[in-house]
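Next up is one chain by itself, shown in structure tokens, the form predicted on its own.
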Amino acid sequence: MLLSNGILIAFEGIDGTGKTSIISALLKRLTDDGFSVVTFKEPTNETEAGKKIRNSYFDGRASLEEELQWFIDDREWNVKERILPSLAEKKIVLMDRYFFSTACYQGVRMNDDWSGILKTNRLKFPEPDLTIIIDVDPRISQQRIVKDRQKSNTFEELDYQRSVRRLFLEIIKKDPIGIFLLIDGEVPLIEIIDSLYLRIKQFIKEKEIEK
């Protein structure tokens, strides 16, 4: 199914919420109903930077500006060899992290200032036609990441999510430029599947509709 334009959805939230199993159930539907879909992650593997991230996941952090300057090297990256191929090819882009993730998780480090980062990212990338931020508490997606993984990194400990879910949630009230759906990410995670699935097709409906 061909659509007028590609469509940049955006899936966020601390980490344990489920998107990357949320993303990948989507992708599914949507392929099956005849849409040509892509998912991409962030931060990526492919870049020196990418990986500088996710080694400090375990190593230690880096400084708050070279932290937020591996985020911006690795998007460029990301933006110009896959997110905007895809969309110029009318796909749909499911993005497991982007930009609000870089607001939220680097601007606790900032002084709560998320849109400053929002503001640097948005002159270069961009902006979702969607971001669907999947709202847990810090506790139980603490839970959920013992469960599921061998050790946490340094970018889970509870104090630490807990502040980035307060931006995540403060954004969504203030940010006077994204279209924003906040989900309940404690119900079960079939019915989060369900019901994200029925609102994207609703919103790709819409877009057509006003192009």
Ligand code: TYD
Given for the second form:
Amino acid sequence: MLLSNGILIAFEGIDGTGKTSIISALLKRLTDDGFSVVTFKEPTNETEAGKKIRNSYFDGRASLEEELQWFIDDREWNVKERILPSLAEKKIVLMDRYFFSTACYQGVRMNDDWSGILKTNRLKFPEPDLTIIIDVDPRISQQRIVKDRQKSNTFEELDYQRSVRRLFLEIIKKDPIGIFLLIDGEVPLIEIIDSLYLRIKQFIKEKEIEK
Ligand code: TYD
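Okay, that is the form predicted on its own; can I get the form predicted in complex with this ligand now?
Below is the entire complex, every chain and molecule, led by the chain shown above.
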């Protein structure tokens, strides 16, 4: 089924909210319905910057300047090589994290200046048609994060996750540009998937009518 335009949908939230499972279930259902759907994840595994980010999970956080630059460089590659070509082919693009993650995760390190980070990203990268924020209490998401790791991931500390969540919720209230859907991520996964599936189908339908 070919759409008249590509649709960019970003999934956001703190670590351990179930984004990846939700996206893969939606990818399957929408594909079974005949839509042309792709999903991409940030940070990618494809760029030098993405590798530096992954190393920093365990080796310790880089400076804010370096970290910000790496996420932007990685996204630049992803947008140019994968996101824009898929949108040009009129696909539905489901993003497992996008620039709202930078606004929140790096924003916490910049006196909560999420709006400055959004501004910089919006100069370079396409705005999602819809941003779905999965919200979970960090104490619950922490329990879900696999604990059998050799070393802990420095991005996942509880206080940091609390601050990141606070910024996601603030952005939904105050960012005048984004179109957001706040989802309670504490209900069973199947309920989240069922309800998002219906809402996304409705969203696609409305987009097609307004084209
Ligand atoms: P995550 O989705 O958890 O990837 P993986 O499962 O491969 O580890 O993302 C990795 C971490 O990177 C996560 O803690 C959020 C963080 N992050 C940022 O700090 N800024 C960003 O711009 C993005 C995209 C992610």
